[in-house]
Amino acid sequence: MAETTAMTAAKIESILQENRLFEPPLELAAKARISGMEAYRALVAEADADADGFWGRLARQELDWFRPFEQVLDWTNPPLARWFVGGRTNLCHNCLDRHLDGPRRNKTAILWEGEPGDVRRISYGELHREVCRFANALKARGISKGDLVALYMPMVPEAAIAMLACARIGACHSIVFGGFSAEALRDRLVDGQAKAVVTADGGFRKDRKVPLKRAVDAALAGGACPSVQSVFVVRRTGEPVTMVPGRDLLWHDAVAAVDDDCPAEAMDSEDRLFILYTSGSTGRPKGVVHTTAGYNLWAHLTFQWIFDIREDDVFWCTADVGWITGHSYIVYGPLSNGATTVMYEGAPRPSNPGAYWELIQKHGITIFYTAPTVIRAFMKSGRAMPDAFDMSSLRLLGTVGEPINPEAWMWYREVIGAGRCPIIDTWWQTETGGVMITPLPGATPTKPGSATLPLPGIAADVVDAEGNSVAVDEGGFLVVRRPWPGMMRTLHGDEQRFRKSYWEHIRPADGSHLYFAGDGARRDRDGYFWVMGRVDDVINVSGHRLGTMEIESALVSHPAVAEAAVVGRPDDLKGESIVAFVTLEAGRDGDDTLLVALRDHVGEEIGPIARPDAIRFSDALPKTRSGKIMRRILRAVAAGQEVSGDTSTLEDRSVLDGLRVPDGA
C-alpha cells in the first residue's frame, strides 16, 4: 500500500505538472492592492496573531455602520457564531447609498445585456432609485423586516434590484434558480414560509423562451403554499400569463404606485440576509442561512482582494444570481466595492456560439470569472472561435465551481488570456459565503490546477479522520480550523443537521470544532492546496484509495478527450471498480481502439491500478445549471441503479439517456 501511495503521489505530480510556476506580471503586481508575497504574509501574520483585531479593523475600515459593534466574535457556543455583536448596518446601504456623494453616482453599476441583444446601463444613482421604489412596493404589500421573499427570475436587472430591495427593508430573500421545476420551487417556498414571490413572464436562454410565471402558478396551485400572499411579475418575453386577482401584480404597476424615498433599515449584524438552498443527496435541499454584517464584509473583502478591483474595471461573472457565486460576485461583492458588474441573460448557443467572447470585445470587459466546465466546453470546439474576437481588454481570468484540470487551466491562460492574464482559481462553497483559497493576482505565483493558498484569516488545513494535519502531498480532509465572518450560521429549521453535516464529521481529541468542507485535498511542499473533489469521489480499488480528479486529469491530458468524469461502482472482487464517462474533442470517434488507448494512457500516467474498468463515450455529461458535473448521478448510472435524490439542479435530463453503461462493461 505504501509503495502504491508513493507511486501515485509521484504520478500525480507528473500529471499536475507542479514544476510549472507562473509569477504575477510585474506591471500588475506593482499596482496591486496586495502587492507581493510579503504583503500577503503580513496580513496572514496579523490575522494569526490577533484574529479579532484583524477582522474588527477591516469591518470598521470597509463597511458603514449605523451603530458600532461591541464585540467582534462571540464563539462561546460553537459552532454557533455571532459576528460583530451589537452592531447595526445595512447591506443595501453599503452597496448603494455610500457611493452617491461622489462621481460614482453616475458610474455604471450594472451593465446588462439580454440574449436578444438589448442592453441597459444602470448607474449607481439610478439603481438606488429603482431599489427604493421596489422596496416601497414590497412594503405596500405588507412585506416587512424578517419576512421571506422568494425570487424566481431570469437574469435581468430586476433580479438584482429585488435582492437589494429586500436587504434594504430587512426582508430575507431566497433565490430559486429560474430553471428549477415547479415542484422544486414549491418545496423551497413551503420550507422557507415565503410571504411573496418575485418572478417574470419568462426569460431567454439558448435561443428559446423559458416560461417562469407558469411554474410559479403550478407551485402555488391548490393552496400548496398558503404563506404566499403576493406575486410580482416582471414583463420580459411578452408571453401571455395568468394573473390571479388580489395576489398577482405587474412589477411596472407596483413601482409606479410608490415613491423613491425609502430609508435603509438599521439591521442587527446577525439578522438574516438570505437563505440559499443547496441540493442534498437525500432529496431534501438544505437551506443555508447567511446573515448581514459578516457576509457583507466577506463578500466585499474577497471581491476586492482576489480580483484586485480598480475603479475602471468591468467585471463579469458568468454565473446566475440564483447561485451563491451570483450573490457574492455579481451583486453584493462588486456593488459594495463600487464596481461595474456585468449581468448577461444568455449563454453560448447555436445562433451565437461566440457569445461570451463577443461580450468581452463589445463591453471592454477586464475581469472574466467562469466555471471549469465552461472552459472545457470551449476547448472541445477549438480556438478558432475565441481567436476571432479582440479580448485584449482582459487583465484577469478566474475559475469557480470545481477543481480545474491543468490542461484546461493552460488553455484558458494561453487562448483566452493570451499568456498574460493571471488565472485566479478559487475554492469556496455556498456555505462559506465567499472565496476561501485562491491566488492573489499581484502576489501569488500560480501552478496549473492548484487553488494555491488560503486568504488571510482563513485557517485551512488538510487533516486525517482524527483532525491531525497530514504530511506533505498526503491526501486528507479539507477543513477550516477557525471561524470567519462569511461563514453560514445554520441550516434553516435544522440546527442538528447543520452541526452533524459540517462540524461533527471530524472531531479532534482536544474537542475543537473543525468546519469540514466535504472536499478532499492535499498540500504540496510549498503549502499550496490541491483540491481533489468531494471525499465521496475517492475510489477504493483493492484497498488503494484513488482520487477521481487524478484519473480525470490523466484522461483529459489525452489529446482526444475534452472532458471526463470518473466514479466508482461496487465490485465483488475489488470493492470498487473505476468507470469513466468521457466526451471527446470535435471530430474524434469513440471506438474500441480509442477505448484501449485511453485505458493504457491512464495506466502509464498513474499506474495500472488506476486504469478504468469501463469507459463510456457521451456527447455531454450531466451538469447542474451552474456547470458542476453531477457525479452522484453518474455513480447511480454506473451501478445500474435508478437515479434518486434531488435532481432539480440538473440542466438537461435528456443527457441521462446517453450515459448507460452496457451490461458486462
Ligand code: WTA
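Predicted model, so just to flag it, every value in this text is computed and none were measured. Superpose the two forms; the largest set of C-alphas matching within 1.5 Å is the rigid core. Positions refer to the first chain, counted from 1. First, how it differs from the form predicted together with this ligand.
Once the rigid core is overlaid between the two forms, Thr593 counts among the residues whose Cα shifts by 2 Å or more. A displacement of less than 2 angstroms separates the C-alpha positions of Ser35 between the two forms, with the rigid core held in common.
If you fit the rigid core between the two forms, you'll see the Cα of Glu62 move by less than 2 angstroms.
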Given for the second form:
Amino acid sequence: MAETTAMTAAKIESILQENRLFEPPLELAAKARISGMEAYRALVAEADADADGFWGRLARQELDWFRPFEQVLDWTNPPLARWFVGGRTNLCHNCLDRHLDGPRRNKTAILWEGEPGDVRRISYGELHREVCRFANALKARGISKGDLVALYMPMVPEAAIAMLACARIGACHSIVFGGFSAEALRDRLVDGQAKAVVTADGGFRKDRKVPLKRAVDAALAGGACPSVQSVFVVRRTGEPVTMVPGRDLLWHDAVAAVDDDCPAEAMDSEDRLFILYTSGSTGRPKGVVHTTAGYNLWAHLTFQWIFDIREDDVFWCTADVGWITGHSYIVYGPLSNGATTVMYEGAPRPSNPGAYWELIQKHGITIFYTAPTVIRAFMKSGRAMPDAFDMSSLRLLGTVGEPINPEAWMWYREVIGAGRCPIIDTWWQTETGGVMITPLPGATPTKPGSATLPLPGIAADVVDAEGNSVAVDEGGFLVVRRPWPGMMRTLHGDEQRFRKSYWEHIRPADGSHLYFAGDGARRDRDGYFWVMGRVDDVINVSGHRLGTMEIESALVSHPAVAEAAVVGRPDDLKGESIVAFVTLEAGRDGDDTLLVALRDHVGEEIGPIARPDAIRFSDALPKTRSGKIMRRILRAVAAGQEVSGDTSTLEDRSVLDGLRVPDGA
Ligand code: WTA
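Counterpart to the form predicted alone, namely the form predicted together with this ligand:
Now the complete complex, all chains and molecules, led by this one.
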C-alpha cells in the first residue's frame, strides 16, 4: 500500500487548485427533505450522540416489521455485526406489498425500455402479481428459504422480478453480470452452490445479441455445477436454445403453471439476502454477503435522502442489475420508496448515439444517475448531440463508480443539467451496500470533483496506517470508524478473508475496528472528501472494478505465458486502462497473433471488460530480491513516466530497459 503514496501526491496537487463552490438551488433547498446544512448537521449530531437511537428510530419509521427488533446493533464481536436483532421483515414486502393499498397500486413501478425501442410500464400492482408468480415457480422447483439462486440476465424486467421473488421466499440471489464469461459464471455458481439459474436466451448489447443461455450451458457442461437443478429461461432475443429436459424450463411456462398468491416469508433481520461477487486485490472474486433488514434500510434511506425523492419523480440509473448500483438504485432503493424506476436494456451505441438523451426527453426523466466514464465519452463527441434533446424535466444529476474529474463534472452540470441541476457525486462500494459520502441536493454546497460529506451516521475518515486522522489536505486511507446498517456482513465462505481484507490493514492502538475501503482520499479544510482511487491492486476501468491478479491468472493460464503482471494506466475516457506485462515460455514469439490470442483468452476467462488494452512482451519483470513484482515501477512505465523513487530493492536494473509500452499496442 505504501507504494501508492507517490501516485496520490500528484493527484492531490491538481485537486488542491479546485476552488469553485456551487450552492444548492434555492427552490430545491426550500422543499427538500433535508433542507439546508443546519438540517444535515442536526441529523449528524443526532447520530453521533446516540447511533443506536438514530438507526432504531429510522428503521421503525421507514420499514414494515413482521416482528419488532429487540436490539439495534450487536457489535460485541467485531467485525461481525448483527443489526436489528430479533426483528422479522421482508424486503419484497417493503418494496411492493406496502404500496398496494393506495394510489401507488396503479403507479408505474418499473418503466422499461428495450434496446429495439419496445416499452413496458409495470405498475406496483402488476409487479406484485408477477413477482408472486415467479416466486411460486421457484417454489414449484423445490427452491425455498436459504437456497441460492443465480441470475445471469439481460436488462429486462424479469431480472428485477426474479430478484424480488427470491427476496419474497427468502432465497438468496447471486447476480452474475451478463458480460461475464461462462468460465466466470461457473466459478460463481460453484462457489455459491447455486440451486437454480435464471437466464435468458440472449440479451442485446450494443447492436449485438449476446447468447446468455449458451454460456449457462457451457458453465454447467460436464457436471461442473452439480448443485444446479433448474434453469429458467426468459425469451428475449429469439435465439435458438437447447433445453435440457428435466433441468431447463421457459420462464413463460413456469409462471403459467402456478397461481399468484404467495405470502412474503418472515425473514430474520440477519438472514442472507444476496451475494454479489466483486474483485479484490488478491485471488478469486469475493462473494460479498448482505443481509435482509440492514441492507433494506440502507438502500431505502440513501435513495430517499440523496435523490430527495418525490412522488412524481421518474428516476433513471443507467447501471446494470449485475452490479451493486443496479441492486440498490435500480431495484431496491427506488421500489422500497414507491418510486418509478427506469430500466433501460440498451446503451449508447453506433446505431443510436443519442439514446440516453432521447430517453430522458421521451419519459420526462427527472433524476439521472450514471458513471463519469459515460459523461467523459459524451464530452468527447461534443454538445451538439445532447443539445438536440429537451431535457428540461431533469432536476438532479448523480454520478457513481469512479472519481469524476472537475472538467467532466462541469460539463455534466452545464450541458446536461443546463446549470440548473445539482451534481451528486456519490462514493460507495459493493461492500457498503449503499452510498456513504455524497452531497445532499437541498443542503450541501458542491465542489467539482469532490464527493463532499458523509451521510448522517457514517463515521468516514482519512487516516494513516495506524488509524490516526491525517491533517487537512494530506492524503491517507479512507476508512469508516463505526458500523452502519448496510455494511457487508462477511465474504461468502471466507470469514478470514473478510477480516483480513477490510479490518486488519489499519490497526489503531486503542484496538477499535476500522473498516478499510481500499481507497485513498484526502479531506480539505471544509471537511470535504476527495476520493483518489484504489490504493490496492484493484483497477477501475469505465467504472468496472477489476482485480489485477484475476487478469494475471487468466493470462498465465494461457500455455504461451510464463509470467504476467497487470497494472492500470490513466485513461482520459475510461479512468484507467489495462496494461499487461507478459513474459513468454521459451520458444514462443510475442507477435501480433499471440497478442490477439491473449486478449481473447482473457475475454473468455473473465469477460470482455477484462481484456487488456495493451500487452507488452518482455524478457523479464522487475522484481525485488525476494521475487516480488514491483508494480510501482510497472505503473510508471505504463503511464510513460520516468521511474522515480527508490529502485535499490530492484534485483536486476537492466530489466527496466526492456520495458516500454507502445501506445495502443
Ligand atoms: C470507486 C460501485 C471515487 C472506489 C458503487 C470504490 C468511486 C470502488 C466513487 C467501488 C466516487 C465508487 N468517487 N471513486 N464517487 N464511487 N468509486 O464495488 O474506488 O463496483 O472503492 O461499487 O469504486 O466499486 P464497486
